[in-house]
Amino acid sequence: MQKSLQQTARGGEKRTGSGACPHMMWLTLLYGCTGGAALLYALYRWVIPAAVQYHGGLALIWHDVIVERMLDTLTQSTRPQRLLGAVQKNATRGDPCSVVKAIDHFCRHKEWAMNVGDEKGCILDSVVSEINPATVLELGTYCGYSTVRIASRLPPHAKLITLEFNPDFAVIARQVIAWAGVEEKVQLVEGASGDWIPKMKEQFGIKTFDLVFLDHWKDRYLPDTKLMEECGLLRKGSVLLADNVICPGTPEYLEYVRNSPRYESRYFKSHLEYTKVEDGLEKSVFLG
């Protein structure tokens, strides 16, 4: 009887250890899943953004192509939206200053996004207001950050004709640019450049183009360049003010500006927007 009564004993203490040992898993589980989650967020927040930030084509790859994927899918929205979002909470309607304050904000601390950034944004500025330009062309609009850096320093009834091959793109600069309070001033057109600037002319009554900002695809800046001059837009004294000619890189077109007679090129040293990688700003003025 009383070794009956040891070996009941043993078999509860071997089930109470057994059913404590799915209670240890569990919680075995929660720290790792909970430990895993905070170093992939670390190495999303902090670690892999440090690491790229000297190395241009990573720097793409990381902010261009992965995060921004990522954050689509998580979000269900797109990176222009958000870019919005972020100016419509936090810019004052009607004050292009806040605008541009909100979105290097959202880009330097948020997410990466391909504007000229505030670094170069300076750069532009300086050209703009030295210039002091009628007619400008923006090659690129993106979501309007450079096209509301440039409109607000220009003088009043000056024309700015910006041209954005993404529809998408464009519905987002449109509202950006109208809650900067430029609109007035901005002509957004959507298309292609190859297309547009032949038309420039007769669509627009333009003459010639006293600033030319080029940010869309590199590689049509020199094919571009030499359809502007074909026809006609460019004038003796017309400043062209190229984007990431170091990063991504436009080697086709620097060959061309800094050794063809028609041009006298300066280089303006920075870096690619929001990070450490060298980029900077080629400026072309057209000599006739």
Ligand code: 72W
Second form
Amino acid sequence: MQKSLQQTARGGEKRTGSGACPHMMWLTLLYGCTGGAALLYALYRWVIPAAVQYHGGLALIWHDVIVERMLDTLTQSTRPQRLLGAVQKNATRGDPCSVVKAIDHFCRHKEWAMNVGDEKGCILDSVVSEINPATVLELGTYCGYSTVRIASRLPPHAKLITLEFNPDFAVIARQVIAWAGVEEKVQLVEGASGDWIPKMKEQFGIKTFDLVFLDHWKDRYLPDTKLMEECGLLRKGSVLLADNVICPGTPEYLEYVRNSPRYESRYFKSHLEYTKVEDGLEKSVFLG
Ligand code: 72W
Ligand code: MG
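Return one more block: the form predicted together with this ligand, after the form predicted alone shown previously.
Now the complete complex, all chains and molecules, led by this one.
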């Protein structure tokens, strides 16, 4: 009896204790939630992106799986659509340089995406300027970032054919290319490279390509290179420029161009787009 009375008394005390200052309780809850949200945001916006900068595999999981899926669900849009939105908002129509800048800013500060990027992009630019090609083939358009970079450095009357087999990406790329004002020089062809390469001569009146930029699925680099050779699309002096030879990597292709007597090959060391992970471009001159 004594015990139960004590218990009731204590219980009553507790109730009075919290009831005396309800504001305190809500404030504590509010601070807790705000602090938690701020911590999660800092992790999402700065800590994790900074940590995965140095690791290709972690970068892949973070940017390409977790963040992309989360933003797709939250915004009911796709990454290429958001990238196009950034171009339309921040780039000047008809100014390819501003389009490239807007995409790089978006990918560095908002959402990573697999464009060749600003660092490797400078190497790409200098190869294009050095070759001064009349005919260029790009494998894997994605959102049209490298397409714009290449097209804006082509001499008058030069032609760039870019292949993309994902119709959703092709829709975006066409708008990015048009926004940059380089659509006159670019022919975006929808379909798989393996289907189009054998038809290049008859369908597009191509004799040979002066430059081929490979940036599609990494395991397609080697079979498509052999296909271009078979189809007579390479002449003595044609240049193959391959992205991502280190990360994600194209070991069979590298082995082939570096050891084949038909190529003179050189590696340009750089970094995976928008990160500090090593990657680079391989420039291979076809010797005939
Ligand atoms: C495809 C990649 C693919 C897409 C683009 C990079 C026509 C990275 C990477 C990368 C299109 C084709 C794909 C064929 N179009 N496409 C095609 N095969 O090309 C990944 C990283 C970095 N025919 O996977 O629709 N590129 C490109 C990602 C590195 O538009 O290029 O620069 C990391 C995450 C690290 F953590 C594939 C032949 C069937
Ligand atoms: Mg690439």
